[in-house]
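Only one chain is included here, represented as structure tokens and corresponding to the form predicted on its own.
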Amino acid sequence: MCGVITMAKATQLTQDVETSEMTMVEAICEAHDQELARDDRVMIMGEDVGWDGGIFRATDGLVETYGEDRVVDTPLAETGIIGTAVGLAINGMRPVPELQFSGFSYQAFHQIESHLARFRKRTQGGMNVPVTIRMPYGAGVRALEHHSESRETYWIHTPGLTVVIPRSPQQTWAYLKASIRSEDPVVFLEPKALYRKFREPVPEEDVDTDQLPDIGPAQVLEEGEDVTVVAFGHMLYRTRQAVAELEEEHDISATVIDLPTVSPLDSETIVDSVEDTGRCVVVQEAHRTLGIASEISARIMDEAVLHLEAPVKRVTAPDVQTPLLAREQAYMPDVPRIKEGIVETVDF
């Protein structure tokens, strides 16, 4: 499967180069540093990304090294940030704009949907727009309104965009570098609940592009016989905990698939697994209606319905606005809810 190759590639990286234990946010800064040093066309732009080092310190110290022309503090104007990035990319640069929270991206929706995603088609392949938009996203950090949404569906539903959601420091480092080098516009959604959750070995030096993971393939993290469980980003850790507990408590054997890229969606890896297990559970933090879990369910019905032994189960947040503080954890899928969904599917 594609995912196994990608994971082996990542494992080999940490064996071949010097590494340091980093958090996800430190890995973002390291990837920025390496790409700025590697390619003079790369530049970072956004609110407070320069002398303040970004609201989460993901660009800390870079302006001192690369100067204000390449690490650019912008006005508080998301549409201006992305519009400027589009113009820079058309003229040969590789901008990496940061939007402080994904909930602020709505102000830039016109520039992303009407220009960034369409320019290659509009010019019939004559122009690429290699922009990587970083957006901290998701709940779990007790933030305020417009700071905790999981609205990846907006960007998945927009043809012309690649959408990446990493799960770990090492994966974030690798996929951010691959995104910056891509000729396609990328929406890079960073689960901020994972920013400082744990550390992992991350390469301290640059690597060739062919050593980086391919954007697109899913990754098979565990292989089992009873059910296929699909998750990504923050929810992957709760999912793996649920799977580990069920294996011990109920002897349930699960295949666990991570989706570091949600658009384009690697449905082939998912369908191949479902054909083996006959069951599938998809876990997403986002609202239930029209989420990635719904799309995966539809593709399984299209391609593997005769192999199913139970309906595809979706474990999601409810269709309400992300609540504040006290109810935030109750809103997100947790380990008991994920376990319940898996057990119901296996026992169907």
Given for the second form:
Amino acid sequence: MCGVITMAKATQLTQDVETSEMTMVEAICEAHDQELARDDRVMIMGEDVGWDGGIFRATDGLVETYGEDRVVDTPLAETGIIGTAVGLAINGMRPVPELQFSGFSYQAFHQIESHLARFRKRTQGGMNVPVTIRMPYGAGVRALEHHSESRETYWIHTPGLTVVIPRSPQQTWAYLKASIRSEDPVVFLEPKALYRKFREPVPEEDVDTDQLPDIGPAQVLEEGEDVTVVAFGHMLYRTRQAVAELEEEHDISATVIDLPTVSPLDSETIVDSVEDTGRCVVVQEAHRTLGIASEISARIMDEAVLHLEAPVKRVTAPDVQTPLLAREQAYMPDVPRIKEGIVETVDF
Amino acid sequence: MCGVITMAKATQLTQDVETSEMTMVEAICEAHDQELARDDRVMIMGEDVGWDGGIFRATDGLVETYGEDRVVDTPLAETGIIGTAVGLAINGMRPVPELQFSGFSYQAFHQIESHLARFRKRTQGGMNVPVTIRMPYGAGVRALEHHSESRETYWIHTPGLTVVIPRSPQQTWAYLKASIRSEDPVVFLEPKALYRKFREPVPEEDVDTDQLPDIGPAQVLEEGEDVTVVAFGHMLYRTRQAVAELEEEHDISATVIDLPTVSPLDSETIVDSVEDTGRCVVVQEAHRTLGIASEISARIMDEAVLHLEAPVKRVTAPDVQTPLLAREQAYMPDVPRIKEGIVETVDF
Amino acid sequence: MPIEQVDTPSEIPYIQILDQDGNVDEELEPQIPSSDLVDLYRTMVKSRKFDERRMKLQRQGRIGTFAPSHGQEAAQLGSIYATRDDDWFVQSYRELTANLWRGLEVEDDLLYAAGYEHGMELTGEENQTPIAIPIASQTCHATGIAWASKLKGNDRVTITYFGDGSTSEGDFHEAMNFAGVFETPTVFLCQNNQWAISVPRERQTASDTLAQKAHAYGMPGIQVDGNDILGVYHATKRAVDRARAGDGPTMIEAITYRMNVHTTADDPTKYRDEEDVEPWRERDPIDRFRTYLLEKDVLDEGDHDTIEEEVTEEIAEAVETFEDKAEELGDPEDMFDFAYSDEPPYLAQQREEFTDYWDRHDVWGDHHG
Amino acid sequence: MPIEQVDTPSEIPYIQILDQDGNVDEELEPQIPSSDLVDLYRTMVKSRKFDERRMKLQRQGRIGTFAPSHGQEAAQLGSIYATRDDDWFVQSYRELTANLWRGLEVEDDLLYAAGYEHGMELTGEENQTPIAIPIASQTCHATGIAWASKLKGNDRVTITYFGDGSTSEGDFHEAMNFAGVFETPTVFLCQNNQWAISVPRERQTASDTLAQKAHAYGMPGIQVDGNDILGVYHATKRAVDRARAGDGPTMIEAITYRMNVHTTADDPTKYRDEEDVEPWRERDPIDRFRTYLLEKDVLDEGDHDTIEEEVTEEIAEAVETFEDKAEELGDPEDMFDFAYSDEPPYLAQQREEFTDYWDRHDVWGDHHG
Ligand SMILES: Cc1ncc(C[n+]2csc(CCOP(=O)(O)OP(=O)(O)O)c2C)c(N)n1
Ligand SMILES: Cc1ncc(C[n+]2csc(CCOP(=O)(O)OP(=O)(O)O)c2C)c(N)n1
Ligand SMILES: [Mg+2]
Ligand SMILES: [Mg+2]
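Show the form predicted together with a further copy of the same chain, please, because up to now only the form predicted on its own has appeared in this conversation.
The complete assembly is shown below, putting the previous chain first.
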């Protein structure tokens, strides 16, 4: 325990809570722990989530506390994990499966697309499948092939799914809890480059659902006049650094919008801001073609093109297969690349 | 046999060839037949492609001609189909697997994303996997759940894949042959609503590769002044009807661009046209968020926003799960909806 | 030591109680109350009659594609009858007979087949899942549902249906393996109807039996004559009792035959001879059961006709109800319903855009194709 | 008739030729030329040494994650030695020993581990596939490759490697089933090293043996002591000969142990006791093979040290070559290469955009994190 804070920005909390400084991965573990304690329908399942504590330690120590029925080491089979999670949810549980890396979620793609995302619709609202699938995703930890992709597009383009990508320990804690309590299936993508990047005070106690953020709305983190900069997850972290440097170096004043929920996408907040600033830069780690930045650009085209003083700029990875680790830093947008994108847009 | 034609538009043919009137599905069968005859590395594989002749008859009669080794009824297992096709291709074959409906391609998603799309990259250009996966896709034939989706986005967003969607019997014949001969893996999405919609003269004889279209470039089908309309596959068919009616009813003159290859996307042709017309409508059957229309809109934003006299209009299905057959016609853009989109853009 | 044999399980019992001519094995004959026997018989007849009626409706374009149960009535009914009402029923898409036993309304089946999600409305209270079209995908759900029952400490069993072709899918493998590892109370009921569309059982897998696949997951496998309702009941009851007692899953291979088309979109003359089908007509599960019931004096000669008339009448009424309901469901706006538990603003905006358009155009016919 | 037993295959032979103490079963002892025996031994030692060296390089941050072979040298080498050079080798990610036998250059392994695709350059002429990370996915390729050999009418066999955990994936199931149906000349070599990261074999599946899973696909299954290079050779040779003769696939379960971390990202102290590992030290495949070779006078006492020195030297040189090569590969532009056979215009434009940026910034270090 390290303090008491109010954290309205990241978490929607209005009540003060005991916190301690945690990394993102510790915040995940803490959120798991609280939700397991709160609701005995919640269960964690996946490869190595039990006695190993998860290969990133996101479930560390939980099997010791909650036992093997609630923190389950499964066989090595992603379809089986998601398929049985759907069944568990149908029969009253709230499974929180971990897929070890998002690059291995494709093994379960059909269960996600064909069942998880459709069950509610198929049964006319009668049968919910409240499953939260956690997946570490994105580059930046010097991992192997298939361990560094950013493919949120696949899930965003799948109607019926909610897709959350948190930016910080606090936000992760809050949104993971909100996701687990949501009636909708959630794909929870964790930017593993941030897992241990920094610490924040994270509540050590459970809170009521009304203290947790609504899943959906974008969050305006900073208000500025010259340009609207949109990002989320790992790239938000880099974006804020870029914005800070630009403010200092070039006196650029930016509105910074975070998208903790990339689907459903809250384009209203972005469009409103762009109507004011007339300029927009979207930063994503994914490659360019049909990344979320394309959708944001298209929505601004729909709603606010007449307000634009510069084209919407997409700062993204190139349209190639994610390279192995030697090139991963060159592949991802970095702070200077983000700065160039913003300056270009402001100077347009 | 019904005549001799030159078909530069759809097929790139410069030589005259014997043709007969065929539906799209017959054109597929004809192309299969010719490629099987031409190159004994080519083989067809999939569920019910043999003695049944394919559930849509796209492989009708082929097993009788080429035998069970080259037209293979596989077990009911999409991962197995694509996974073994990758292996067959590695060892010198040119498999043309059929997945029975695109809605069942997700069972093989990981083999497509993790191997088919990456093998060439992974081996530094050394090992190609020339596999052409055919999948009937899209709505309009009163089929069951999972049989009517348009999810080309999944493949377009996967670097390393070529994605072809033909609009007519001629084009299907030409592009299927070109795809089978391509060194790159191709996802060949067949708009099943067009399978038997109309007939066109289709070559009954094989042609040299230089007579087949390049995979990649967009095709300008009509040149007009008021607006650029982009479509492909089934929606192109409806779009041309809409454009014809609008020309007649409102004297609107439209450039019509077909995208037989939705990935890699030839945005240059579109951007060039929009620089002239100042207006663009993109019609797609898929739901809106992160459909190809979003990417086109974003690229126009990048390259030609200053030329726009109206926002780029996306005429699409709504962002919901594809409904069952009673609502499929309401779900897909129809001729009046396309017309409204164009008129709105022209009148902006 | 050099080479020794490892002991692995290999037992696969094959069960038949009513033989092809309707003779019963008295030792194994289950004690089923007469009223249940009549209900079972009526359900089989209704299923067969409704299949015929649906076929006509489909040919007339009044409903879309469906997969008939014809020939598989005993495999479905003997097995579902071995479960309790509060057991979970996890279907694929061919289980009309089992569904009728579980209380499916004929009009709902038609509504669904006509393309209205409304026909598949479920609340979760029915202890059953909706139709699952992606082959074998439902077997994973069945393992999960059974697992949840076990975790919750209740004694409900989950039975799931799938075909011979379904055993080739990875989903089947993973569902069976999870069931074995977590010892879930699941009964895997494979209707081996010899065909997966056009692909015969022999080309689906090189395994001698489908039942023996169970051994790869540490569970027992049973073969049963799937056209023998008593045999299927017996085999399933054994598996259900075992599951309920906490002893884990079982796989049953019910050997039957798809007498009709795969679905109404299929043309079997392309790939199988009428000769292949012929011997199976002799093994008709309804005829066989009737012989038994007549022999047993549970039915008499006239009863069959009465039952047939009654169910035909019920079906006719249901068809009318279906058509009235379908008429009421004209408005396509409901495609926006149930996408999320709370409609996000962007979707609400689209709902407005589309309903506005639909209000101005009559666009949900086929005529704009 | 009532209940009868169906005959299903159940034979699983267990093979061991060199026992834990290095005693050989003379009847089964394969006749391997002495020079080959020495080469095999050298390869095992080199593999072990290189594993140690890689581990240090990884700890120093000079390469990324990798999966050591330590303990599994005999399982890999006995099996790959039973194949011909023109047979196909379809690996997963732990097959260092088999790769060394096939001619892998140590510097290429390091280059790949350091994150340069260049280390995995293959032309297709090597009759092997690159590292496959998605578990069991390569088994489908192996079936396809073998199938192609059969179609082309040549007699090449395909051997594929995977772990105990891999048997749980749908890909394994579908690969095995296709192999059974199409009778492909594939040898499925399962290295049962008892662990899938932290999950022990017993929790991976309820099947008594992994080998018996073969029966679900109509193919033979064999168990072998995976730390006995002669036993593994014998079992694999049997399977390879069978495949080459056109009699179809075989699955082999080589029982071995993962002596080290799963990968360098793993910490086994979290989930297994040193005690679990201890008994396996006695069964070390290299020690056992050395005893045999000494006994047989193929090696004498001093040879081991000489070999160790030689391979250590080779490795040291390769590490230098690797570092020179890595240095040369500074420019990240090559991430644009090989995406398509012809670069589309849009990508060419991006190539320009990115190289322009990279030229102006030194951005491929970690420092911008
Ligand atoms: C994943 C998947 N692939 C393909 C299909 C198309 N399909 C529908 S039914 C069927 C055959 C199923 O055979 P079987 O499992 O034996 O069941 P049966 O229809 O005979 O009852 C196929 C291939 C599908 N529905 N799902
Ligand atoms: C589809 C997929 N899921 C998860 C992983 C992560 N992963 C890598 S190795 C491994 C365990 C593999 O165990 P096993 O098959 O026994 O092989 P071993 O590593 O023991 O050689 C896991 C879960 C992966 N690489 N691919
Ligand atoms: Mg069947
Ligand atoms: Mg292992």
